[in-house]
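Single chain ahead, by itself, as structure tokens, in the form predicted on its own.
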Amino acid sequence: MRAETIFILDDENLIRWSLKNKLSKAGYETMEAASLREAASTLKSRDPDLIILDQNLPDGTGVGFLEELRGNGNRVPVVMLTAVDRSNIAVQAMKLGAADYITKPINFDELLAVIEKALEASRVVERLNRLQQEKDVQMEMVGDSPAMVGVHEFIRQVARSKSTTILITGESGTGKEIVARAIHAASDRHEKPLMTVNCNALTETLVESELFGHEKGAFTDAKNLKKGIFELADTGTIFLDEIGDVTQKMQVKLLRVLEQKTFQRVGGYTDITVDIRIIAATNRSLEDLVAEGKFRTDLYYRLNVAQIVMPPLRERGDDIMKISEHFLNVFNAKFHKSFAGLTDDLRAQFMTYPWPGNVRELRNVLERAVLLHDGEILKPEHVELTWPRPDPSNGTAVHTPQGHDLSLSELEKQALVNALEKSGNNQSQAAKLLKITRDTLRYRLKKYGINNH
């Protein structure tokens, strides 16, 4: 278990030195600063578990700093240090959310008890938040189509296994991150950190420092030691999203971590050993990237110990409506609306629409519809769907007589007929031409009364 970090913000060198020594002996890691300016710089690179905050600082007050922290949404526990005759400061600090206060001169045993009480309260809140996140994950894993039954079974099997590398592939918007969160929540590591890294959002110059941390003085702006994501996630899980976008240089370093479970901070010479599970995800074909020489073969095989392919929404049948009902309830609550469901016409559109953006697109469509409209039921005119243009090359294009506008249902019906004619009435081939599942094709044929036997 990692040692918790306490940040000492006090302008008196002797107090900082004394607290640092005693807290280190008590098993805590420490950070320190003598001014608000120095503190702001330090907090940019590292998050402490608790702050010991003096009121009188050379460039401001502790209460002012606490107010700024809370205003920025930072809920880190804070223990204020006050003079005996400044009880009004303690009252202000408590109103701003300080965990407690200690009067000077400091009684270290008293301070230690206050610190442990504040950290335990913080741990309780963290556990409650984690339970809520696990509940949210379960709610988002909506669906019992055959494809999703396989996903649920994969999560159940791999979560409790000893496998430390998992690969999730699938189109954008299919819910790869949700599956990663579900695996973590169902694993023995669920009380440990889950750190998410979007690989294509990190620049070449930042990625190494972000992942592995850096030593103080490693480069110009490295004024303090910084732990990287791999070190902070020790005994937990790291989710590497868009792993296919990682540079060749970082692929080498990732491979070493996966194989040896060790790394060095930037500017450091000491190997740091970690126990982590890596869940990687991509919407690109790693096999193709390997063939093109853009992704290391050894890293691919090291990641691909256990792989799950997320099904696109268009292949999940009735899950589309179950997910729609889930999101409708979510956005009704969020926007204080009362939509009871979808009209039959809109349900039919949702079942036949190819959903190129998958679950993410469905969520966005429903969020916009509920936000912008009122009523008891969602109608086709409430939603915006970007229907793909028919592809003339596969014989499914619909040609309309000049000056004659066909309705959406007429266009759909003609596309179905064209696809069946092109495929010789083979439903599987017709579904491929239309880029839909066979179940969706059958639903459409039944909807329009088309008999292809």
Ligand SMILES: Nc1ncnc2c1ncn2[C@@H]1O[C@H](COP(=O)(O)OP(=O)(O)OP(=O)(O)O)[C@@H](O)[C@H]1O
Contents of the next structure:
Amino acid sequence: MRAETIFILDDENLIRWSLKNKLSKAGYETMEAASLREAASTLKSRDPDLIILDQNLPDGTGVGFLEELRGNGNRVPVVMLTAVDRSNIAVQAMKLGAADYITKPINFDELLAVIEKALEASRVVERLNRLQQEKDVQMEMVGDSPAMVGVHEFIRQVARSKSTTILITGESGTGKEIVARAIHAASDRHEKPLMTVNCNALTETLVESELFGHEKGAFTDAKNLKKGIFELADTGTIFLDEIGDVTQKMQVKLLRVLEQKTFQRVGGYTDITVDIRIIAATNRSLEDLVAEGKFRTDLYYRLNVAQIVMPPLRERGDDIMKISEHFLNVFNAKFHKSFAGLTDDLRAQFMTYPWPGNVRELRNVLERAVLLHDGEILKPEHVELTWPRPDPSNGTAVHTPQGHDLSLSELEKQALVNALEKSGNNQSQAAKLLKITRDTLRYRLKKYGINNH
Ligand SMILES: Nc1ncnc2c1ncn2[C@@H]1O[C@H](COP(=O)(O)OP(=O)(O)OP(=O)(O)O)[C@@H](O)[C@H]1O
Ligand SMILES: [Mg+2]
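Having seen the form predicted on its own, can you show the form predicted together with the ligand?
Now the full complex is given, and it begins with the chain already shown.
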């Protein structure tokens, strides 16, 4: 962990010197000033984690300084140094939001304990703020590309409507869960619970009692009556994530709930009626699953009353840049970095990369880049993009006999060469084989210095 910095503001050289020595021995970094004027200029260059503040200074008082700090909205913890016979100063300082005070002559062990307590308290506050920010960030939907305007419109309309079933489809990482939360938040159910069920994480036996609850004694472990999610979420919303993975048996049960809004607890005989909105999401094609006989047609029609298809990130144009800047800010703050933007090269790369993992991939790529590197501007060499692996079924598989270079860039290069060979040097066809755009293909060819004429 980074050493915390303590700022000593005292006009007595000897006190500053001894505090500085002892605090660095205790593992803190220190900075110091002997007057208010000096303090003001020191603080411009660096934010301390705590200030030890003397009351009597050559150009003003400690209490006056504290008042000014708080007036500027600075919440840094402050420990006041006061003389034994000046308890009114201590009282004043505490009223102004000092963390604590110490009377002179300084007992160093006491001071250390006070500092540690004050720092711990401010760490807690900071952690809470960060959690809140992370929550806000996760809810935020960045982007206003034409493709997303339709999504926002859909959310607005459907949230207010009476329609109780909503289906969200789209590739992995496109923001289906964010949309589900946005719909709930914009609906008149927003003060009621939103309960998420991950359909592929539930085992067949557990799923029933999780969703519908069970009566006392329904099975060996059922010692008490238990309400299920459908009962607990009454008048609220249930988010059925990964609905495409639900078993045949559960499909029947879900269909019944959707049609009649009633169910029975496991081991029970009474019908329980609930008022819930169901938002189902999947990144699989329900149409394909229906065609393969793996998903019930009647359930599909029940779910598909209002459907939104989330556009893949590569079709959102300039949103890619807006979302990048958003996450750059988020991760700058998280990792104490100061990237101000992306180089033109990197921007071009981002705009042509196919983003198979969509917004989640972009987010992860940026988190990693910001964590691992320092600087003003993010460059291509800071970023690792996983090229979509060539699909063996279309003949562009890369053959790498053992012992050969298996680096990602070498594989990419070979995939490009193979695709060009296969397509008789036709760029459009090669791009199709690799499932990328022609622009991306050209960019990559240039990057690896592959000539194709
Ligand atoms: N428009 C957006 N603006 C900012 N962040 C977004 C946006 N869309 C998605 N995200 C973020 O991307 C990540 C993935 O989003 P989400 O979990 O909603 O995707 P998903 O479609 O449910 O994916 P999967 O199908 O894999 O479950 C989350 O961290 C989310 O906060
Ligand atoms: Mg999801």
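Numbering follows the first chain given and starts at 1. This one's a predicted model, so the numbers in the text were calculated from it and none came from an experiment. What we label the rigid core is the largest C-alpha set whose atoms superpose within 1.5 Å from one form to the other.
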{"query": "Is_shifted V78 between the two forms (CA, 2 Å cut-off, rigid core)", "finding": "yes"}
